[in-house]
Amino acid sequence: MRTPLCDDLGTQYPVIAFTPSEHVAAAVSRSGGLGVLGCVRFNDPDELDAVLDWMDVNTDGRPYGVDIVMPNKVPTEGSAGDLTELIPAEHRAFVERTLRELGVPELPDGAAGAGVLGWLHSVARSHVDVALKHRISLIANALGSPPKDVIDAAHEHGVKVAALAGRAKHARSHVDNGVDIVIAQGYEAGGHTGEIGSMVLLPEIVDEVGDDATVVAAGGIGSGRQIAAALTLGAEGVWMGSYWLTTTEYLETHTKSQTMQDALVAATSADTVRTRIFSGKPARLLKTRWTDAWEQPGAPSALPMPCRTYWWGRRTAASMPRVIPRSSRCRSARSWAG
């Protein structure tokens, strides 16, 4: 199973793994595959450095990249504390009643900390910066297209650039803005999804910019039936991202919740929700008594991003193995390949 992608990424499969954890992105690469780091739970620029430092010894020389969280046009965004104030009254007093009658226990003093800041732009663009010191082999954004300034850093650097699209328009936009590797995302994706299925957004996405760039699949994909069916359409590769979640790797060095494998293990097609109580922005979260609770009438709407994210922090982030169900069967992530 080897493509052209093979050859531009230097890796012995054509597979892309998403992931925030280091130990599952070093995994995947070591195996023949590309392991790309989301650098969005990074708050402190040297704390992303040290881990790229980890990175760089214990992915056996292959090739890793990175992930980051940037619009194209540069926000007007204020400091940390400027959008704790942008959080309304109702939604801090909606999510702690929900918290408190889901039994999740008040976290102790000075435990809660500050709420992921990679989602400013700001904070993104110093995750570039950090990254482009270490021997990385591609930058994917999550939110389309970077700044031109960006891509022409990366490319000054020898990196590929790669950039998620959920339309056919949206993929023209990304190639004629000099992106390098487009991610045609389907609807099943769950990231920031589109509306449109993977079935027929990606022929779509190949037809119109497969003869200048390439184009790899997002969405759904979680098995090799699925990869050779991506393939069979037209793509070069896939990204997966979900499917990592529920590796060994995940569970022992990142998330340390059992319960919360168990139950992404557990679920079936039929137990996802796709909503903007997470970052803001569309994606697809396990049907939960907390996402049942924002469904509810009188439930306030989302916040838009950065908002939503930052103010999620780790209170929120805390409930989740409290309401979510348990079973038990997960994979490492050195086994993919085989």
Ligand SMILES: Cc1cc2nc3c(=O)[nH]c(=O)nc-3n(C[C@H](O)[C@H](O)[C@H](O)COP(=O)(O)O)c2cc1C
Second form
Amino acid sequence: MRTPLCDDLGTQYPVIAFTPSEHVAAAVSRSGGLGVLGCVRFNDPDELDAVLDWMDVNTDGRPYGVDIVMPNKVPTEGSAGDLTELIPAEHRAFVERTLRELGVPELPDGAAGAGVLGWLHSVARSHVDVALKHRISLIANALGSPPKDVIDAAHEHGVKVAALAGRAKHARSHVDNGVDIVIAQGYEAGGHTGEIGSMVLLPEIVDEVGDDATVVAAGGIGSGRQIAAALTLGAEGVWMGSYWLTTTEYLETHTKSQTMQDALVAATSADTVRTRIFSGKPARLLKTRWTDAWEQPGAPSALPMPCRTYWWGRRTAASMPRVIPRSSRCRSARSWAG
Ligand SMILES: Cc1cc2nc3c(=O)[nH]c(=O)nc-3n(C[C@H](O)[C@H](O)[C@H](O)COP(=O)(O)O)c2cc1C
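Now show the form predicted together with the named molecule, given that the preceding structure was the form predicted alone.
Once more the chain from above appears, this time first in line as the rest of the complex follows.
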């Protein structure tokens, strides 16, 4: 199965894998897709540099990409400390009480508040600077088009730029901003997601974008049938996220939590919730006692991005799995193409 996207990216298959794990990304690239490493977890650019050194030697010369998070409507400068100051006392008390009730352990001394800093533009820019020194073929951005200078820098290095879109007007603005690949991400998606289902969104974006850019489909894709449907609706390929959470590589090298993976695999399509509690923007998560707690009467309402992620990102990570449909389990990121 080939589409023009394969020639653009140098892959064998029109399959792009978003994953926070370099082991999954490398395995997908080695097997003929494009592994895209999520960079948001790298607070330290030197750590990302070392991981991309590893990617360079563990992808058998095949292409790979990186994903950065530069929200284009959210003020994301400052430090974790500054952002922690923005959290009202009511929210702190609720979170502490709920985590205690759920049995989530305290962080070691000094670790509280570190959270995820990759959302800061200054940190995300350092990701771009580091990544462009490696042999990446794609930079994708969540939550908007990357800034123009980032797009220009990528193009100067011969690197394609992708951005996620949940509405046709966002797709148009990405194209006008110089983005090469629009990822049409439907409501079904794990993680941050919009309001329009893939069946409606994808053809709408394909029509909007026309020949001005390439469109790939995302959201709820976890099987060959769904890939075929996406191509039929006009996409040149697919971008998948949740699927890779169920791989052995992800379990063994990233979460190391059999409980979390079992919960993802056991979940049905009715077991997710779209909520603002993860980051302040709507995101699809696996329903858990943690998400339930936020829906109880008296629970505080979600704070806007970027307050949340910084404060509780690390402590609640274990209670935040997304979901993959039972029928779509992938056993190894090495064997998905078979
Ligand atoms: C655990 C997880 C983390 C994610 N983090 C990011 C991220 O950092 N950047 C990004 O662009 N998208 C992120 N996404 C969204 C994926 O890139 C992708 O668009 C989405 O997973 C597609 O829908 P699917 O989960 O139904 O395959 C994340 C998704 C998941 C499941």
